[in-house]
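Single chain ahead, written as structure tokens, the form predicted alone.
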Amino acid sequence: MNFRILFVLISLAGSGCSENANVLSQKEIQAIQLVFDAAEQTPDVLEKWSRSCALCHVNGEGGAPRMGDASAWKPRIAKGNAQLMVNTVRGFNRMPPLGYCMDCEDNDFAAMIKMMAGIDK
């Protein structure tokens, strides 16, 4: 799945006026999970991570969960991979949309999240 497709999918999920507007459909959640399942760390992903995510997730700047801090990531992981991706794409708390990685693809975000949070799938 191309980043642009996922960005549109996630943006549309939150664009409605109903109280369920921020709820992803089961089909959307499954699509995001497929991206997580296929995502792998590569030298390119590590390079993107070092110039974007690392800015906050190494030292916990702005309340960001530190890489590998299982207790900080546990409540976030409990919300599911789809919610982790939504928060990354839309921005969350003090993290800007896309977490400063404007050239990241879906699989890049998924690989970075998995790496930082210690998620196997």
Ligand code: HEC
Given for the second form:
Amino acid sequence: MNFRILFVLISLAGSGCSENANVLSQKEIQAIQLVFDAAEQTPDVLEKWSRSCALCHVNGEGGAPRMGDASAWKPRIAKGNAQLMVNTVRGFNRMPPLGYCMDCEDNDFAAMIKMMAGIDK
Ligand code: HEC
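Show the form predicted together with this ligand, please, because up to now only the form predicted alone has appeared in this conversation.
Okay, now the whole complex, with that chain kicking things off.
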């Protein structure tokens, strides 16, 4: 899917259409989960990952959970896939918005998160 659902959701949340900008509705969670389920690792995803996320998520820069470090990812996975996607797009503490990948689409982010966190679905 060549589209950023998250950007749309986030801009709606900021415009007063949503009751609470920080809480995702069930519909939003389901929409993001569909993107998440469909996302696949491809050479293009790996290429984007290696010039963005990898900068921090290989060495744990700034406290970033490392690629494949199950115990570091466990509490993050517990937030739900949708929340991880939103935090990736918006940025989260020392994690920069879009994780430095300006040309990533939602499905790229989903594939990268699945890969780093070891999530099957
Ligand atoms: C400049 C360094 C940096 C880059 C680049 C970066 N991250 Fe992060 N990331 C972090 C840090 C630091 C944290 C931990 C933030 C915290 O928990 O306070 C983090 C946390 C995360 C989390 C967990 C968020 C949560 O809610 O717990 C996800 C998911 C994530 N990054 C995905 C990505 C993806 C995908 C990319 C590439 C597109 C990326 N990051 C690029 C530094 C980075």
